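Take a look at this single chain, the form predicted on its own, given in structure tokens.
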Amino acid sequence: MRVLTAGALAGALILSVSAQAADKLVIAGRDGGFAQALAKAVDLYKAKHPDLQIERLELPYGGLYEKAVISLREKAGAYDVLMIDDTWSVEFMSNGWLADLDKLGGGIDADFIKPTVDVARFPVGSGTLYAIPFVGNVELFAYRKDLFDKYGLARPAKWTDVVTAAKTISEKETGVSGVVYRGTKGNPIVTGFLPILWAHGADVVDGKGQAILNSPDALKALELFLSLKAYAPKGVETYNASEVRDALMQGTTAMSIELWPSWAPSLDDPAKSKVPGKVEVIAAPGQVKGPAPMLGSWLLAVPADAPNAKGGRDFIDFVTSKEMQKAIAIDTGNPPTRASVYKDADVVAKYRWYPAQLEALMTAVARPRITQWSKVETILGDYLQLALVGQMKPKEALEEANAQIDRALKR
């Protein structure tokens, strides 16, 4: 009988630890409708790789964040696969919580649209690739072609062209608001609000990460965005995805200044919506820069710590494949992230307004690559409500956000 010798026996159960790793992925993401793609995508690789045990968790935005700092942290190799938003990448990136893609091998290729990659890169837009964009999510602009057309006028360009055409159909139509918008305090607000300020030159914080919120330019993005409220609902200060949906598909409204990818198909269904086929899905307006639409895209990563690392990242290039990203979109309308499918025939056949979304994505704007986003976003959503209900003068608001999210950003 041979008798193993203790280092041969140790590694004896790394291979037998090692091959069952193989055999087995453990992919976390999000519920909802990232779910059905997510849950599109595991049958689909399964059906290559039939002897595979992979297992699938669908967890809620907060618990998928929640669980996915917790075992990175304590690095406890829970996940092969974990899907991140683009917010928390920098903090599970600068922390060497996920894996180099490049040395897992594959890299990334010209296709993928480019705003969507760079928040996939540590430092951003140029450093390494921890992860490969998976949703495409940005967000869009809406606005009543057959409104527009009734009264001339033009597609607005700028700004300063929704707070016109707001006015004219306002005062013009009967039993429609001028526009809609998310008005309740937090993310909803700040949501709406970025656009209109990255349009006007301004922003939140800085390359350095230094608050630059009280700036002439971040002013006047403020006065225009609280000029709308004029032509918005009553309410509209507490309104929030719901009501801005139902708004827009009831008809009830001439413009949404926020539209997401998710809710663009309804607005052509009978059965949900009242004006099917009489809406425009269009990139956000410019002002003194030019479109500035918000990037919401999720990316796929690999842990630094994945029990089965190579089959993770074969998964990930798998389901970021240009054949599976248009399988996908088509099946469960999961927003791709490369040029090529907004680009195909059938997909635009399903989506006619996936051109006007590829040129929103294409001039995305990240949201500040800070760990502290969470916080500072709360901050300025407090502020600019406050502002918005006029609780405070517009100078007054940008200058007391700009001196809490200096402080937040400082602890």
Given for the second form:
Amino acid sequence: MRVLTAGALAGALILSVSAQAADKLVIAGRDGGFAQALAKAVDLYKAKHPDLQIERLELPYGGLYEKAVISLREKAGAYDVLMIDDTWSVEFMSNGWLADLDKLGGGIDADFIKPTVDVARFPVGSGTLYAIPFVGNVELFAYRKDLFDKYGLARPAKWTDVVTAAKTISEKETGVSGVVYRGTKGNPIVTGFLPILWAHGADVVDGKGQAILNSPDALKALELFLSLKAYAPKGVETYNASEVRDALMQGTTAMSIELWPSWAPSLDDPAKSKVPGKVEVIAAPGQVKGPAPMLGSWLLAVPADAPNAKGGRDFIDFVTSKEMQKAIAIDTGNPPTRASVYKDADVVAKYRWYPAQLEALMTAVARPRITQWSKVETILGDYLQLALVGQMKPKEALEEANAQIDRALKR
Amino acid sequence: MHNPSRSVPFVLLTPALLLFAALTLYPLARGILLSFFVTDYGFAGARFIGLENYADLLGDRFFQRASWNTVAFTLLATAGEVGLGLMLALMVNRRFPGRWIVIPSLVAPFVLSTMVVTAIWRAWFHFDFGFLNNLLRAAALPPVEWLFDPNIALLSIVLVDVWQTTPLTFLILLAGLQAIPLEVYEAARLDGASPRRMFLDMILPLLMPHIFLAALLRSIDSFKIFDKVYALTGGGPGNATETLSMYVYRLGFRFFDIGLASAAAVVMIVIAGALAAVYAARIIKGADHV
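Structure of the form predicted together with its partner chain, please, following the form predicted on its own?
Whole complex next, starting from this chain.
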């Protein structure tokens, strides 16, 4: 009798737990602008499923990574949907921490922009689908159309055109620097340098995970990057996002080699910008290879240990549908990941640079698919800045960075 | 026969000794052990590599520069703070009108949090709009690249540290000056000693323990400098202002290279230990006189 009672109790408990799991959805995502997009998505989903209890966590970059890794490593089953940065995806996918989305049903349709889907698969590009792209972030390039017209300069197609234009404008236009970028060491300086490096046909590591920064092409790229400093504002070594945005909005620079979609709206806002409508946003220039803008996408995934995996998958399908991406983009400015949304007349009417953003996304390059990227990025950032402040020769900086990265990858 | 009075000191010391063992000796021993391994967390999965971490550190230009920067910062900041603190203490030691407002004003920077102080100075250091360069321009002098000239950036951080913490050395030295009995001054004056002789032969020797204490407190604090560098330059430009604390933090908490971070921390302890030994020898010597 006692055994029967215990069995019945256990059964009831299991039933209640699974019923509870299906009624509840725990979503962990980023804070700031990303949070607005996810909050809007949750609101829209809730309107469709009024009985579902949804818990949404808003976390800063480092906090989200830490919480996600701890929960996934310990198989704690804390989340049903996780928002992840594309540089974390290799670690998460290769460790088997994410659920196979094909097995959960649904697949992914061809409307999603290819480079954003490639990083959601493991092995990259061809393997199992582990996530769906949610934020189509990509590094863009900005230039002052009025100044380019004034000095008879064409839209820069190559990085060498950028150097020429920067020289011309900084020499002729008083109070305006030729170019601006984020010179702070670490992620900022690396982000500005990567599209130049890739356009020169070089890379940080190859497909086998070997450091390859000591190539002649990488040296050409670094020399070009360093040549921009002569036309940049004084103190560009300490510039970060706020200084770059200020320079663009105050009209004190002719170009920014880096512009993120979230910075773009304020450039046209007369309340914030002194040059509304004069800044043209385009895909980054190329060099020996075509344009290679840096992909900075965010993905939505279902953890392998999610208590409500089916619910998680359904939520992701809903919020990444064409209608929802359009609604979220118009309402919050979240960059979509479907090509059709970038071509939608209503969306383009609100964000005039979307055709250029789509062009950039189509040719976007993802950062190396290695688990130790943050370490490699820090090392590269240190040496790039040593070269920028003139404490090391470009060749010496690349060779030493290469050796340090190689060592870090082998440890 | 057992003497209860002999065990009392040990019983009374036990809580402090236990805390010292748990919070200082254990982490220290663990850190030293970890410095011989490659590991991203603890000993689980760690690989023994002997002295390789130390060899790597010695060959790393960032580590060499961080060590040099830390020692240079400690010496310059301590000398600046004690020197300036002494001058200010001598100035306000005698009574003068308005002294009641001068002393609190001198202490004011010390009550601000470091984050507030760095925010203020970041604005003052701004190349184009900063208060300091505006002053220089007004005096028809060229503006200075306070935070992005690799040769000046560390000195700029020393300047901020001196501004914020001189009040501490000032208070210690003022207390020291006020503890010198008035009779000493009177006797010297009666003997016809000049102010310079009075300072060098009487005030300075009597003030020495206080100068020593101020230098000890400031150098210990300066050696672990992290917050001001982190907020003002992030260790840049290049590695011109990176300090050992920042270096260890980066290895440990950004790279999770715990073995190498532990080795760097051990080297840091050795350098700090050598600095502390100078003071310890002095204190022991001083104690002998008592």
